[in-house]
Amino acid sequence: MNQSIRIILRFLLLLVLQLLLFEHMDLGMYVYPMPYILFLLLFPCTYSAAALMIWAFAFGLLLDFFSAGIMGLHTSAFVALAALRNGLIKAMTLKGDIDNLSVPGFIQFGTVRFVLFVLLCTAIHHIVYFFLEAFTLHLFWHTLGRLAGSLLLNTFLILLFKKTFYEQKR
């Protein structure tokens, strides 16, 4: 299938899912599913920043329109998180090996570089998310109670999520 497609498909597979199974799930005060993040991870490496942005802000724009949060929020935490993406598989890759990269993912990583950089993706993306939602520093406990939460939500979510339906069987 066309990369163009699969892209596209991806969007509205992982649109619809967070619109209408995650936003809905309530588990409580310090956790907030957000898989959604899983679309810019599963572009390929060699994919700009520009573009990332773009597709980033696609998603989130779409994202905070049909959700019932504050504006902009998804919006500015995932372009972020776009804009910083290539540099994090730069900083995880040996010299060299970036060229050799399709997707980033267990097999291309290794499991512990893969582990790590979706943590310090998820981990970008909620830090600009959660303390943007708050806008003071005045509940920075709660704040980061709540960062911390959906933090090992997400990356477990991603993890088995990539495991699940995106990994290539050996």
The other form holds:
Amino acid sequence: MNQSIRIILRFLLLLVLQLLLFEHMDLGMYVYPMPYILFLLLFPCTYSAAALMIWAFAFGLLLDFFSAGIMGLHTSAFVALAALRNGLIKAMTLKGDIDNLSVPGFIQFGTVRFVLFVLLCTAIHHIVYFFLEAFTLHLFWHTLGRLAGSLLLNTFLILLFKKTFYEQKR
Amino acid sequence: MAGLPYLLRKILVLLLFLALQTVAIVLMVNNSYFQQNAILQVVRKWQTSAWERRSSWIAFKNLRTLNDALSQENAALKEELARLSLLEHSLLAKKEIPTSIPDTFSFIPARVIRNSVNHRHNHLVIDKGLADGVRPDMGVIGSGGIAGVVSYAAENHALVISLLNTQQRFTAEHKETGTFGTLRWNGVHYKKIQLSEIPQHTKVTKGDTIISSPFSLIFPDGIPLGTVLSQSQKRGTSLELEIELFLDFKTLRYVQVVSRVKEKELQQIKQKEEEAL
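Any chance you could show the form predicted in complex with the partner chain after that form predicted alone?
Let's see the whole complex now, leading with the same chain.
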């Protein structure tokens, strides 16, 4: 299948899943499922940062529009992650490796390094999301608690999705 | 873009990042509930039908608790009816029938088809809209207190800013002393809300009732909202009370939109006041 068609299908799938399923899950104040972050982690390592940001912007904007929340919140967090993703990959891999790696994954990165990578990506997204949502440092620990709870769940969900549906065979 | 020198490429990417972030932040700060919904009229139509189906299923699961709440409310209403009819009889006996009853509100019953409690900015969507007389800035009450205020009304549904929204302020007063303050949620727990700007000399004890204030023009006054849990001083000048709400937003299914009959006159007075300032 053509790469861009695959990206668009993935885009729609994750968007619909987030809007119809995860937005309606009521898991309490401290856990907010947002596995859509996976979308950005499935692009090839050498994909340009500018293109990543535009994808993230489009995704975030649509999500903000259709969920009855605050406009621009998901967008801002997702664009921030898109901007930092490639730098993170560069920092976590050896220089020679990067050309051989197609998409970040368990096999390509090694299990431990990939889990750490997903954790850091989710953390970047969540720090922007939860602190922008709060917009103050008042109740800092409460915001941090929400961040930590969601971080654990979403890292787990993303790893699960990746392992189940997007693992490339060698 | 591959032909450009490295530095220039980096700068372009940075500029793109800043541009996209600016758009996102501007959208967030403008907080355009109205535009957002106006654009989405068409989508909201099928979205609401999906929300409705889901909420009716959940409502079915909660029928028992709902029944209990309704019977309690019924009892309270009957009590009030009895009290009022007694009053009416005594007035009739004196033949001093008032020519008009001053402030009257009418209530539009509605069903909540979408609700959230675990964000900082929560919203409700209800199944009544312009066609049923719902207008923006009308109050919404549930059985057990204020639920929110209508921010946008479409033909057959309306978006309500929940009481559980850190950006929305309401007015409420301490029943025992009549002191009023600002009611605003701090975003932590869906059963606890904060009433601030209460003067320091006010004598507040735990368990006191907080009611809606007559100074808020969109709600009838005297609706019990909750009880005082604790109090603390803020900036040495005023008290902040923590209130436990009577209304449980997690099981909120039926609400009433409050429409003020003489709303137009009030608006005119308010406008004149603003012009005078």
